[in-house]
Amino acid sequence: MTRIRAGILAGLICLLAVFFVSDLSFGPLHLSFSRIATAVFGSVPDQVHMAIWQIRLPGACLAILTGFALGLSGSEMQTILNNPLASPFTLGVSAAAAFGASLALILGWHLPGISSAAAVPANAFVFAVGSALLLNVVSRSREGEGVVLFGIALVFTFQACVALLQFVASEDTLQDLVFWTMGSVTRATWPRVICLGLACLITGILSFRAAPALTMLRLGDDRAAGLGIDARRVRFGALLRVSVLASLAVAFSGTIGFVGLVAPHISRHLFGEDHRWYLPGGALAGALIMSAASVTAKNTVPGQVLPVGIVTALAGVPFFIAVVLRRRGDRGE
C-alpha cells in the first residue's frame, strides 16, 4: 500500500512538472522548451529573458505555491471541522481578504508604516487572519455545521461591504478592485514568490509533523483523547497554519475559489484518511489545479490572459454541487 501511495504521489509531482513547463511555454508569446531552457541556464535576447524571468517564471511559481497553500489549508480545515464543505473560500477567509484589499484600493486605508505598494496584500492578510481567528473562537463552542454556517454568514457580510465600497469607488479604483477579486497570478513578483514559498515550507513542515494527531482526530475527540491527543490544541495549531497559508495566498493572488475545496477531496479519494499521505496529496492536488488553471487561462482567449480565478470557479462549481448532492444522498434526504 505504501508503494502504491508513493507511486501516486510521484505521478502527481511529474504531472505538476509538465504543467509548470507548459505554463512557461504557452501563452500570447509562445516559447519552445529549448528556448526556455536556454533562457534559464544560458543567454538569450533581452525580450525573451524578461518574458521568462520577470513575467512567466514568477507567475508559474506563484500559481503552484498558491495552489499548494490553498490545497493544504483546505485539507486541514476539512479535518479540524469534520466537514467536507469547509475551505478558506466557503468560510469567509477569502471574502474578508477582499474587503481588506478594497479598503486599501478604494479608501486608501491601511496599516501605518506600510508602503502604498504593499497596502493591498497587507490589508488582505490582516483581515483574512482576523476572520480565521474569529472562526477559531466560534469553533470552540459550535460543531462543524455551526462553524460552516457562521462562515457562510461572514461571506455574505464581507461581500455586502465590498459591494458598498464598489458603489462609492471611482472608475479607476473600481477596475483595480474587480481585477483583484477575480484572482490572478499575472502580477507576480519574486518577493511575493519568496514570501509565500517560505510560508509554505514552514507551515508544510509543521502540518506534516502534526499529521498523526490529525489522523487520530478523524476518529472523534473522545477516541483521540484516549490516545493522548489534545484535540483543542491540535485544532488551534491547524487553524493558525490555515490562517497564514490562506491569508498569504489570497493577499498575493486575489480571491481564488474552490481550490481549497476540491483538492482535499481529490487527495482523500487517492490516499484515504492517513494524513501522512492525505496532507501532501492535498497540497500537490491544489498546486496541480492552479498550474493547470494558469495554463488554461493563457490559452482560452487568443492574445489574452483570463484571471485564473474565473477558470477555477467554472471548474469548481460543478464539483461543489456534486459534493452537496452526495452528502444529501449519504444522509438519505
The other form holds:
Amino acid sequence: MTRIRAGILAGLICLLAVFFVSDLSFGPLHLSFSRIATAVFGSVPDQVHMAIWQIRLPGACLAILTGFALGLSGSEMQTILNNPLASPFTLGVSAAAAFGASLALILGWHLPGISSAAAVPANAFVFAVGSALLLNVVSRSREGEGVVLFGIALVFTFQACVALLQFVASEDTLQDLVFWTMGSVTRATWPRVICLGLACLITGILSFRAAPALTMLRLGDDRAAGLGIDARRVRFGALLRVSVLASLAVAFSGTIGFVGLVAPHISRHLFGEDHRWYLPGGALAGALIMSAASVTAKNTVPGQVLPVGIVTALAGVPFFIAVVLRRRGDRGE
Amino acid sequence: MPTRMLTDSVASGQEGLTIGPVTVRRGRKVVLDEVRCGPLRPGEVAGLLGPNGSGKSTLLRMVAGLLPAAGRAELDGLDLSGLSAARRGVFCAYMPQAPLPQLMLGVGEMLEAAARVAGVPAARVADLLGRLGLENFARRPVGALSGGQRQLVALALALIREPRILLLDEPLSALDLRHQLRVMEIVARETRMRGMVTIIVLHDLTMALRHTDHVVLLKGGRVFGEGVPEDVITRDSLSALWGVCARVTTDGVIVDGLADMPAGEESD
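Structure of the form predicted in complex with its partner chain (previous: the form predicted alone):
Every component of the complex follows; first up is the chain already shown.
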C-alpha cells in the first residue's frame, strides 16, 4: 500500500516538473528547453536570461506555491468542517482576505505597527482569520449544510464589500484591483515567492505533525474526544494554518477559485483518508492544478496571458456541480 | 497513575470507579439527577440499563469527559473530572453509539494513527488485531466492512490505548446475533485480562444477565437499582422500568407482554 502511494506521489511530482518546465517555456516568446536551461544556469545576462529570472521563474514558482497553499488549506478545511464542499474559496475565507487586501490597496488602511509594504498580506490575514473563526463557531452549532450556507453568505458579503471599494476607487487603482480579483500569477516577485514558500514549508510541517489527530477527527468529534483528542485545539490549529495559507495566496495571487475544493477530492481518491498521505497529496494536487492552469492561461488566447483565476474557475465549476450531485445521490435524494 | 497514589487509594478501600454525584440539565429538563453509582471493580463488566431517555448515554458521556462540570467520577480515588482531554484519554476510552463512518481509510492505518496520537507503540496494532481476530482486516478500508465488522474495529480503536476504563454506548445495536456474542466475549475477556472497569449500555436484558458482573438501572435520570444482575433484573424492576410483564429464568428474560404503566410515564 505504502509503495503504491509513494509511486503515485512520485508520479505527481514528475508531472509537476513537466508542467513547471512548460510554464517556463510558454509565454509571449516561446523558448525551447535547452534555451531555458542555458538562461537559468548560464551566466550570460541577455534578454532571455532576464525574462526567465525576473518574470517566468517567479511566476511559475508562485503558481505552484499558490496551488500548494490552496490545496493544503482546502484539504484541512474539508476535514475539520467535515464537509466535502469546504474550501477557502467556497466558504468565504478567500473573499474575506480579498476584502482585507482591498482595504490596503484602495484606502491605504493598515494595522498599527505594520509597514505599508506588508499591509496587503497582513490585512488579508486578519480578515481570513476572522472569517475562519466565524465558520468554526457556526460549524459547532450547525451540521453540514448550515456551514456551507453561512460560508456562501460570507462570500457574497465580502464580494459586495470589495465591489463597494471598487466603486470608490480611482481609475488607476481600479484596473489593478480588477486584475487582481481575477487571480493572476503574472505579477510575481521573488520576495513574494520566498514569503509564500516559507509559509508553505512551515504550515506543511505543522499540518503533517497534526495528521494523525486530523485522521482521528474524521471518525467524528465524540469518538476522537473519547480517545483523548482535544478536537477544539486540533481544529483551531488547522484554522490558523488555513488562514495563513489562504490569506497569503490571496494577497500575492488574487482570488483563485476551486483549486482548494478540487485538490482534496483528487487526493482522497488517490490516497484515501490517512492524512499522512491525504494532506501532502492535496497540496501536491493543488500545485499541479495551478501549474497546469498557468500553462493553459498562456495558450488559450494567442499572444495573451489570461488571468489564471478565470481558467481554474471555468475548469472547476463542472467539478463543483459533480460533487454536489454526488452528495445528493449518496443520500438517495 | 503514580504508584504511590494507587497504593494509597487501594489501602483506603476506594479501588475501582465511583461515579457521582452527577447532575445534568438540558434547558429546564433534568437529564441526570444526583446520580451516584459504584464502586465498579476492575476486571468487571458493568451493564448500564434503562428505558430510552433514562440518561444512560448522558452518564456514559459524563464519565468520558464529554460533559465537563457535570459531576465527579473517581478512579481509585483520583478525580477524573478535572483532567484535560489528553490526560483523561490515558485512563478512559469511549466508544459512541454512532457506527464508524464509511471512510476510505485502512483499518490498520486508522489504528496506527490512533496509536500515534496516543503515543503508544505502533506494534500494538498488530497484536490487538490478532487478539480480536481481525488480522485479515488490516489492509481493508473501513468503508468496505460490514456493520458488524466495523463495530469490532471500533472496539479495537477504543482498546488501542489499553485504557483502565472502557465505556461502550450500545455497542450491540444493529448487530446480528453472532457479532453481538463476539463483541460481548471480547469485552469480557479484555476486561478481565487488562483489569479494566467496563461500562456497557445495553438493551438486551438476557445479554446483561449472562454477560455482565454488575448492573446499574436508570429511570428518569435517577438510579433505580444497582447490584449483581440476578438481584437487580427482576420481574418487578422490568415492570417498573419498561412496563412489561416478564419472567426472569436461569435461561434469560422472557417477555410475556405489556404491563400497565403509571400515568405520565409513557413519555419517558
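Numbering follows the first chain given and starts at 1. Computed from a predicted structure; not experimentally measured. Take the two forms, superpose them, and find the largest set of C-alpha atoms that agree within 1.5 Å; that set is the rigid core.
Residue 123 shows a C-alpha shift of 2 Å or greater between the two forms [criterion: core-superposed Cα displacement of 2 Å].
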